[in-house]
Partner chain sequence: MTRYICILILSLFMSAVPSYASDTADGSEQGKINPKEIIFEHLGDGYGWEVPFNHHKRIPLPIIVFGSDGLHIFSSARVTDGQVYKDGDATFLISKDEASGNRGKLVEIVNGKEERPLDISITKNVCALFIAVIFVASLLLWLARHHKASGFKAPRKGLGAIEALVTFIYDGVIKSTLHDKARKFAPYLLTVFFFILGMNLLGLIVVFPGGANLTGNIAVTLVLAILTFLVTNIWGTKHYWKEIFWPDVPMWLKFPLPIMPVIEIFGMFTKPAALTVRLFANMMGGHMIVLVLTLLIFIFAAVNPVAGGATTVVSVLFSIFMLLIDVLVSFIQAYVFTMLSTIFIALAQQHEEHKKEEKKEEKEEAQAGQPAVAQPAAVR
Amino acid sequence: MELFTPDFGLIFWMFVAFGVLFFVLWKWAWPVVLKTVDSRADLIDKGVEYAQSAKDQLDHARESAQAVLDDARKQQADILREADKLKTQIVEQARSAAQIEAQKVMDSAKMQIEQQQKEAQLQFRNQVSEFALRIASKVVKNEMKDQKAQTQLVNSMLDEIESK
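Hey, can I get that sequence as one chain, in the form predicted alone?
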């Protein structure tokens, strides 16, 4: 039963040892523990603040990125609209240039055809005139064998020229 009921001396020395240990811990260990706990608490608070700041920056960065993406999409749509307008304009210009060029080619071809027709008509007239002159000279030679007929023909031609 002595185990359950300690003596007065034992209790006294246990209190003295406890007091000394408490004094040593209170004097030297407790401030170090409190300082460590406070620095750890400060470190945790700074980490929480840093995490909150990082979260705010991330949210801001997301908003900025979304704004940049929206702006880029808007610019892309504007560029595509402008490119479509430019494409339409280029096609229209090419079409009108092709029509103008085709008209020039057609006009040139018409002029060449007309010129060739005129040349062909002139050659035809020249040949007809030449044939007519040959025929006329043969007819005149046959009919104008005598001097009187020749003189009469010359006089009638001179009268025709004078009347014109």
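Between two forms, the rigid core is defined as the largest C-alpha subset superposing within 1.5 Å. Numbering follows the first chain given and starts at 1. Keep in mind it's a predicted model, so treat the numbers as computed, not measured. Compared with the form predicted in complex with the partner chain:
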The other form holds:
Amino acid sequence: MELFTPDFGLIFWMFVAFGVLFFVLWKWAWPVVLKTVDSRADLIDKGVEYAQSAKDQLDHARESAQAVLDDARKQQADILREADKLKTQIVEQARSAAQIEAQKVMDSAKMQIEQQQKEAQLQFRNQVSEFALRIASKVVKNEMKDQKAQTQLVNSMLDEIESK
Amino acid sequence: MTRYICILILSLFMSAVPSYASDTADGSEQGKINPKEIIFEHLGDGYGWEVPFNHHKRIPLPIIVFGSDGLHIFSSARVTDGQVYKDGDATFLISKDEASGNRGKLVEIVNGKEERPLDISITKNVCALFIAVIFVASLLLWLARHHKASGFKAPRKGLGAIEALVTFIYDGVIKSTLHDKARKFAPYLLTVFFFILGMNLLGLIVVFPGGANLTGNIAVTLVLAILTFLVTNIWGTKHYWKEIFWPDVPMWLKFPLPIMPVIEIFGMFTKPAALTVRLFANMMGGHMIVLVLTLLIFIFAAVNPVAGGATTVVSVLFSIFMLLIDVLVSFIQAYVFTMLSTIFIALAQQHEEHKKEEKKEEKEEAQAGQPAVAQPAAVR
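Now show me the form predicted in complex with the partner chain; what you just gave was the form predicted alone.
Below is the whole assembly, all chains and molecules, this chain first.
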């Protein structure tokens, strides 16, 4: 059989064979295979994308965690500083309050002392007058018989002393 | 390792000598060997299928012919040994007439003359074609069944190899060339690839299920090229046809003498012709080299027994080497055929998109007061 002249029988059967093969594969093989291959490629693409975004998110999360930590530290320092300030303030306030209280106590004590002094003076005056009366009466008993004249004399003498 | 190779070569050499002895006994009976006839017999088609170690027995295949008086179906065993077969009124035999060009083909004797009937016999090549179809279809249906059953689970071993080929062609060739149209043409292109690969590889197996020089037969490659031609042109876009009949070239190239359209139309047909010849010549060449190397043994043995023995070693080693190369060539040729088909189809799938952009740019340039430079030739 000649090599370069295509044989009709073989051409005919080749069309038939290819047609049958193509139909069989087109119907039952390629849709399934290509669908899986395509969707698997999609799945892998998506997986890579997802992993990438996850990695991004992780990096981001680490950053944000660090930020939160830094913020917390700053807040802590702030709070401590505030507390320190508050402490000194409270101490100061307490001190001033105590001073005021002490002043009050002292003032009232002074007033009491003054009062007592006054009372004491009054008492003293009464006693002195009594003593003086007693002395005077004894003196006048001896010197004067008349009670009335005696008392007048004494009072005038006492007034004299007081006015001095 | 080298020791094993030495032993192998030595045993080859030793086995060559006694086999030579039996060959001479055979040769003296048959007379001189005719290398050309043997080579072309093996490269070509036949009505029966040769079996190893026996030159007379063949696997009989059905002969189907439409003779002068209608359909005849009979076994090839009735004619392959040079007998004349009478089926009803019709007489058939295998022609030995060198001049008519029908030598080796079935002819009908009509009025004392040999006439070629319409012959759609299941010859050796047709039978090999069916085997290749069954082989390829079963492999790919196996793969499809795996995908249906296991979904995304990647196949292992043999199936993994088939799937690797599918993704190699689908992702590497079809998708990267046809882009969004890949899914539409993938079934055809993948079928072509696996069919050619299957036929090529089966052709390399020397004994029964293989051994037919299918893709080295011009009828087979011609049909494949015609199919690509049909797919290319049936699904060709408007733009494709416009490029053929009214391409973007200066007017004098297409009117009044349609030089460019003629060249383009000629180009339409050279593409499938190139596809046909490339695959055919490559595969036939591979088969021929192995045949020649094998025949060298017998040619030298006829001259000198020692030379025959030495040639055996060299020829066998070379044949193995060539067959291994042919395995590679089988794959490469299937790949090249698919790739070129994809490119031809892709060329017929172009739209006017980038041309419109070009025109827009030209307009903008013109509006800017600059002379618009039309470069249709450069675009092509």
